[in-house]
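One chain comes next, on its own, written as structure tokens: the form predicted on its own.
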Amino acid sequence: MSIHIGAKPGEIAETVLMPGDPLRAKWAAETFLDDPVCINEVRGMLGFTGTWKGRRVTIQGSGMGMPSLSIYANELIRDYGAKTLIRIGSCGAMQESVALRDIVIGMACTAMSTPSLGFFKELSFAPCADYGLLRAAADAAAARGTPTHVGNIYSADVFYDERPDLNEQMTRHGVLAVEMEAAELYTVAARFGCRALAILTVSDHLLRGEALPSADRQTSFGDMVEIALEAAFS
């Protein structure tokens, strides 16, 4: 037991998806695994464990943004043994390339700033995914003929973003998308040696200023979360 996770030693598994949202953790673990159990309650962050394929997997959820991300991936790593960290949720698209529903796997990640901003000092760390994750998840992808873009994405600190000037930099430089856990992720992950990598499907469109249904955005997520469960065992 964590501060912040409140399961037992050996209810996490070494693979664990991590959403923001704890409902959807619920949904993803009841949809995709079979037998899950519900490892976590502390805060109403919801946690399950299950199998799936008769391989062990966790679905946890992480809230928003990269300080509730850290908190979570620092305590699955350090108290549970967690090897490899899934993130899955949701993305703006920044390109015109980029549709709704579409699958985006994040190469690397822009930030302004992170929790772990302090620990490089005047360095510009570069967080990136894992190689092999992501090459698991862009053939899973492929083989299942989802419509998916690799490539840089920008994790953001604010949701209520006033700052226009700097999304038309990102989409000139080639920004996928914007989404606000992974490079956190991505640079926890590095510092224990582990791997991580963020799945993501895109329900909102900045340029066109489209955006999904909120009732369509979950029924729109299963192919994200298997070919996360795909890659994750590749």
Contents of the next structure:
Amino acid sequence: MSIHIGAKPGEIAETVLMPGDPLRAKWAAETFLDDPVCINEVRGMLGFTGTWKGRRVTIQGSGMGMPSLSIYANELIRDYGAKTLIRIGSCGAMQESVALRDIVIGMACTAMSTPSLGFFKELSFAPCADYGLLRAAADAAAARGTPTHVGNIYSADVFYDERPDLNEQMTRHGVLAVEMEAAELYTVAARFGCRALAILTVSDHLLRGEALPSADRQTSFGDMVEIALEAAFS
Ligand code: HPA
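Rather than the form predicted on its own that you just supplied, could I have the structure of the form predicted together with hypoxanthine (HPA)?
All chains and molecules follow, beginning with the one already shown.
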């Protein structure tokens, strides 16, 4: 057991998929994994380990926002030996060329701050994805015919933003979409020599004011799980 994860030693796989929502972790494990076993219920942040095509996989909720994700990523790596961590989540599009249901793969992250900011002090660290995972996920998405965009994403600290001017700057600078976890995932993975990637479905559009109906979210989420699994084991 670690402080926030109740799994016993050996119950977590080296490959971990991390949705923000713990109920999505349950759904994904029950839908895509063989013999899923619940390995964490602490704080309701459900985690499951099973197999996909014979390979061991854990799907562990991260919660919302970088401080929450940081706790789970640190413990998965430091206490359980996770080596590959893939966030699967939703994002808000910041470009006209990106549409609802499209997939966005975060090559790099822009952030105002991350929980790691205090370590870096004056250094402006650039959180970036593992290139092998990135390339494999882009290939897997292309093979499915899912419209996919690869580039810079914004990892925000607030969902209810009071700075529309910052969003305008990011749109001007080609940032594809906003979410709330990837920058810290990439940073923690870099610190411990692990591979990380964020694969996101566009659930809302900041420029068009559109949002995906909740029934469609499950389908898009399933696509992401399969792309993440294919990328992890390619
Ligand atoms: N902001 C931050 N995170 C998000 C959004 C958003 O608009 N949509 C999905 N995740």
